[in-house]
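Presented as structure tokens, the chain that follows is alone, the form predicted alone.
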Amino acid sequence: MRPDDALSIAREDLPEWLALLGTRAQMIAPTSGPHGDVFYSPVSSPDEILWEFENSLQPPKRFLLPQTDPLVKIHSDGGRFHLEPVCDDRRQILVNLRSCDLKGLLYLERVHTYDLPDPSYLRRSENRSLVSLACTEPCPPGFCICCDAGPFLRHGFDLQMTMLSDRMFVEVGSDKGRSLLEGAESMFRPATPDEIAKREALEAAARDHFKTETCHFGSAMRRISTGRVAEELWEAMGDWCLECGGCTLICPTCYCFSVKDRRVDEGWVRCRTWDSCQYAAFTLEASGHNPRPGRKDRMKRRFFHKVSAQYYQRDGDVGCVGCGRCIKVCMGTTNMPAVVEAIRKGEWHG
């Protein structure tokens, strides 16, 4: 990092700085729910923000890709239909994102940019700032290190914060990030060599947490991209999928959707809604034909999209950030590490 990109702020000054940011944009941050669950939610006060927490089960992607996303209003006038785009121009600052979730948002931005750019998503993306909180203690099910998605990031963030003892180490990663410091310059000072050394030591310790265990994406990518995964293996793994859709709905990088028209007043609103490639009806055609009728076929497609070299070249990354959420929610053990290991070894034990 460049010396002018490494700053430091006293922990006691954080509320004042964050309160200032809250006057400029809607602030989204991890908060504690009624029963202690962690949720990323809009906050009105810095006191609501969590600083020590296990990552939320629901990723913050819903603030840039809502579960039900209005795209266009439709109304009829004397037999003629009129379309009016729905625009969300709110400014948002997402604070205390975990590294994996920030990497997931960058992935979604890329896939909504190439080929046919998605103006609805990109408008939100342009109006958002991303402030991450580095994971000095990686979460138990996480394997972000296998996806280059943590526990610390080297780029992609607007600001990245690391907790030291009585201060917060702040790295500036973009012009957007630097603009978040405007009006609060007196609270920040250049990081000292000792603070930089402490930050590097915390990253080294966090990376060491993973030891030699990895998800072996490279080996699985070679096998799945060259057609060296036996159909019998897909069949065996497919038998363990309950088609609940949990893995796709909590995944930071999944973006499969359906389109629905919702009746509103005298017209309609066309909405994009989350869907899952693991549902039997996802690829069901109007003719009644389904190109992926079996769970084996749907699982094969899902992991080809996530892991294959073809999609790695197109999307710039594997379609996984190692957050470990699929491990938590899958009732049939067909989570990412289990399936990647089965592909690599050529055998499935359920």
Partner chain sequence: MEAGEANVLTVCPFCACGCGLYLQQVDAVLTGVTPSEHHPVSRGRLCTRGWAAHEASLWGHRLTRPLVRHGGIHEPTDWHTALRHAANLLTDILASGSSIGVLGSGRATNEENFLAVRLARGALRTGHVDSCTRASYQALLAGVSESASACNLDSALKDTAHCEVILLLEGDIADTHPQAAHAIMKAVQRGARLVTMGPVKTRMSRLAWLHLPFVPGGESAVAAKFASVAERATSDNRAADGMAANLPVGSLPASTHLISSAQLQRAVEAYTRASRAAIVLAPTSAAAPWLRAIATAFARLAAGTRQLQRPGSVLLPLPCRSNTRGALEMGAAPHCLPGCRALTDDAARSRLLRVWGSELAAERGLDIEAMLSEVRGLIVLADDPPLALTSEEAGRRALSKLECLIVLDAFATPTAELSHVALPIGSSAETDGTVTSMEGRIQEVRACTPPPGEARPGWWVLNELAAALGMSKTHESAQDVFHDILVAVPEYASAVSSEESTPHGCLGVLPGILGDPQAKVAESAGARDSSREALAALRTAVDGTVGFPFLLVQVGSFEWEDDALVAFSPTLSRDHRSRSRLWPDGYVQMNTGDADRLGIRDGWRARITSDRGEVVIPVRLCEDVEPAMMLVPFAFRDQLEPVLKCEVMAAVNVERI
The other form holds:
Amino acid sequence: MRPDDALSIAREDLPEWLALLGTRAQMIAPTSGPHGDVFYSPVSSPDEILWEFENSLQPPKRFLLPQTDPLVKIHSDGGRFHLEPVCDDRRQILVNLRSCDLKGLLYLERVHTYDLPDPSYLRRSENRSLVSLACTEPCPPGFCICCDAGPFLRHGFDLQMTMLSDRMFVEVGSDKGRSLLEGAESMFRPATPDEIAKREALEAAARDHFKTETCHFGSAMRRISTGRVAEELWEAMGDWCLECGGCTLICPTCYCFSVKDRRVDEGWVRCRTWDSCQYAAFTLEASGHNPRPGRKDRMKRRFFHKVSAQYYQRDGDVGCVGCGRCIKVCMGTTNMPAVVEAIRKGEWHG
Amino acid sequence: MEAGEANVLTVCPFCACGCGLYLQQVDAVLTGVTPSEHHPVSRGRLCTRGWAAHEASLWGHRLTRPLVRHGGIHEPTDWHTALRHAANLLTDILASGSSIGVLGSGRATNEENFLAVRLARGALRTGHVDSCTRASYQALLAGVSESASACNLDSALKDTAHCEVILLLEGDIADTHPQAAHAIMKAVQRGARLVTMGPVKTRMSRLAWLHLPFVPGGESAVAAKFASVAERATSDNRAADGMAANLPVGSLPASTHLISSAQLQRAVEAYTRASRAAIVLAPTSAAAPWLRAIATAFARLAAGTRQLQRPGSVLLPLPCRSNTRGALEMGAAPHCLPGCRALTDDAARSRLLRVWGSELAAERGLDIEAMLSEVRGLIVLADDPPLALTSEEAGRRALSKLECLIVLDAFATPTAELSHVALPIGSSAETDGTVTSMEGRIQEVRACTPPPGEARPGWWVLNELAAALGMSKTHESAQDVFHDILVAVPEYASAVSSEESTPHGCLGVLPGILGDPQAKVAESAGARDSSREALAALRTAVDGTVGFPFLLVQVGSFEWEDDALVAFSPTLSRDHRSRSRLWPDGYVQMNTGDADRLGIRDGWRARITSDRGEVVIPVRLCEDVEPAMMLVPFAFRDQLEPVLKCEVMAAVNVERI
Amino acid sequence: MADLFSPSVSTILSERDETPDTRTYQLRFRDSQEHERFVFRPGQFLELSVFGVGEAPFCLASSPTRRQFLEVTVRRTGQVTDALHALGPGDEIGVRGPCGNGFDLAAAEGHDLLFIAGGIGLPPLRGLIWNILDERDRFGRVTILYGARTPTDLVYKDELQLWQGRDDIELFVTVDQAEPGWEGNVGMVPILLEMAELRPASTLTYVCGPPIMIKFVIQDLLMRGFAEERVISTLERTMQCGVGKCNHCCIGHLYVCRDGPVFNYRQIREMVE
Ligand SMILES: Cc1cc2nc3c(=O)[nH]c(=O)nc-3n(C[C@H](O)[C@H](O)[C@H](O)COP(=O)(O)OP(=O)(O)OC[C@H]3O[C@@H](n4cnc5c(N)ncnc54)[C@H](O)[C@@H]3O)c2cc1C
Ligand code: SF4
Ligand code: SF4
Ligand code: FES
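In place of the form predicted alone, output the structure of the form predicted in complex with its partner chain.
And the full complex, kicking off with our chain again.
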């Protein structure tokens, strides 16, 4: 941490600063829905922002990759077609992101930059600023520590905030982050050694929360990458999947999609829509042949993409940020920690 | 709804589990779905369909303007003209002394169904009112309520997840009722013994302790087995005696390898001994009398063994669609009034008089199948009825012969294409109202986006149609209609005002859901005795001497794939589109070993012969089909018509060609 | 590609029926500068869209050496292909591409080349074949083995005649079932391997066709001493994006739309699903 990258702001000044940011861009923050569920959604005032909350079930992924994402507008006049790419140039500041979710967005950024960059994604991500709120009290289902995705982040954020008793500790992680402080310089001051020490202590305490719990990605990865997971094990686990696709749709790092034209007024919009490799029809071919016919084949696919060395090498990370959402949404019982453990132990009991 | 974005809590429009989800809109366009983590049924979990709950509304072929048929062609028109035209067509039919029917729908809200019933019994003064998926559910309910009057459904799913033994009658519950499948899976994970009973091994069978091949027929034998076990299990023999008196005690033919008596005994004994146990009954067959008899047998087992009285034990019949139960409770049935009240219930009638502001026809009407051959005019609410009829083709023919077909739907279904007047209404994502889940949970559905074009909420259209037919009372909103429902159906009122009522709905459990005594007579007179027929078929199937060594069974009573909500969803329709392209003539499934013996390969055509006729049809091989059995998916019932002749089973011979 | 998912509007110049369910289209970008700029290798494919219906991948069946128009040969099997078949000259469609790796022409230089195609497997090889014929002296002997179910199912019937007449290539054609008037070979594609003069040591072999044919032909080739690396084929998987993003076409960590569709047999054998 360079000294000028560590700042702090009085907690009572936060609303003013955030209100200032709200005049420059749309502010997206965790809010409390009318029925007890937490949502990341646009806020018009800092008062709506939650500071202590259980992470939302829907990750903030959808602000970069909506479930239905318009790509190209298509009009026709008299049989001649006109195409117009859809650009999302809205400026958005995502605040109070959980570490795991921010890490998920970094992963998505990488896969959309890798090989052929995807301009429609990257244009969005350029226009988003990511401000995380470090997890001083890790959430119960999470295992971010096993994925190097939390509870605190070391890099990747534009700003990372840590709640101290009366002040907010703010780390600057990028130029984009620094620009968020413009116009509010008077509210911030360099962090004192005492504040830095407190922040370190909070991180240490948060890490201690996990005790010795680990998800053992390493040994699972060795087996998956070399095909040393018994077919029978996949088959046994496949029996406990109800093919809802929830695990992938809800995952902060999953990005499979399909492309479909939607009728609008006198033309169409070509949309990218979330899809899931857990659906049988995902690989179904026009001939009726399906290279992944069984639940076990699709489950194998999911874990190969998420925890194989081949993908680790390509993406620089496992495709899991330890948020624990797949534990919550799974219609069956085959969530990430359960399957990783089964692979490591070579046995599955449902 | 102005620009911006919103997440609107509503209920999944597909099956009857009643999962809670948020529909999301950005700038008044639907974009997606988020599960509701705090919803008591789904707790953050949705099945494939729930995750695509926004798709049909967004991608489907929508009706956006009122359409009136002129010279065979639908022409768009304004609401006033369309409604007046509809009313004129209907009054002409009434004037000529012919009858009109009304169909409510398991895809519509309680409010819409209630108003459809008002339209029938109030405005048109007819008892011909029904809904498509009622029959199979009603059969299960009637069976259950005959011996288990107080079947407590309210927390059935939660309780099921904690049962020690589960008897599951299913087709493929992982597909038809995934949230129920999840509850059962959880129970199995906790060590429960699952017994699956159905015509074919399913995904759930793979987790089961026992799988019992179960096909229509044999119900008397099953009932007798249940009775004898229950008798031993309880010192109070009354329930068992009652059952023995009602159903002939027979024993399974020793030669049948289909339902093994010993296995059935093991299953039932485990059930009896469990400290909490569940029976979950899906409408696995279109054979309503059989469903009813088998449900009766299960209910008596539950009552006789005293499982039913134990806290946490479950006896749960499953309706097909999100609001099949609500439609029935709103009175979309020929034999009862809203609230499942008898037609002769004076108190119920006077309550309806109060809220409808008109006298009502309290006569018994025709059910959907009979209606189609009798009535000259039909009003269809949010459904494509032929998909659920005994014969889809005959259903379409009947619809096309009507003098007047008025369809209220959000989607351009084949039925809407045939209509004389098509009235565009909001889809499930665009409508306020309530629906009632299989557990009796009355939940609000909320509009997330406005209906497209000229489309209007269903309650508004039904009101206007009633007004055009001379009903004076109208409603300002869906809530307004709900208030009438609360007056007409006291159980709903007490549910809403109960302390347990939450934003996620409240539980309205009707006291002893009304069976349909008349239907029993009518049905069993009309149908062949299903048990005798089946046992005969089983015997021939095993003996193999009579020349019809296979038992052909039609499975299921409803299939999602042709339903507008699935067919118009790009994600959900893929499998099906591919299936109907690859198998345009349908297929039957048979056991792989049997096929080997006959030299039939996967996908080959075979000649199937019964005493009623023959067809040539592709055969698909499947390990999970029992030997000597062949299965016909419900969707292909028409293709097998020459062999089945509208029955659900036939003993058949199969030849390679 | 400025935008990965935005197609360019192209016009169908002409169409030609190959078989009852297969048709070849000639296409040209509506913007002629774009047409001039478009470069590709044989073996690459296009994502074609029928607007309002959707997109599907089709291999470029024409040769980069012939630039007046692009050609694709399309068999009717579903939504997009049905809709394509309903279109004709003058109609506009969307074109995105070129996608995929394509054949490595430089690696083929100086070698004997053996092409083995079954049914609708000839189109991906046709572009390569014309490319090679147009630069004939860069390559050794050229042998083409082609089979279809019936004579009706043979595609590019005129060109087969043309090739038959050339003395710088050898062409062998067979059908599984003869029809009246057919005087050629009858039998599955592998019988042609008996007829042609094979030189495993100096030959690169390109095999395209139905999976079952590919399997048998490759087994046969390996037994005859062809090296796995020198047997080259194309793979087909369900695709959506064609640009390595949607994950529909993955086999393990390989993306058929980016790392393929052209692979040598060794790569194919080592793939894990
Ligand atoms: C690299 C490549 C090259 C191809 N070249 C040709 C060619 O030259 N000529 C030809 O006739 N066919 C070719 N195909 C196959 C062709 O793409 C499919 O027949 C076509 O996608 C079917 O689309 P549909 O919409 O008509 O069928 P549907 O079954 O309705 O398809 C729905 C969607 O599924 C996907 N899909 C289904 N089957 C396939 C498949 N086999 N391959 C890829 N995507 C599929 C497509 O995205 C399609 O839009 C090629 C496929 C690939 C992968
Ligand atoms: S969430 Fe669970 S049940 Fe659903 S697809 Fe994933 S593993 Fe299967
Ligand atoms: S289980 Fe039923 S109610 Fe729940 S999401 Fe699936 S279809 Fe909808
Ligand atoms: S087709 Fe989308 S990744 Fe290959």
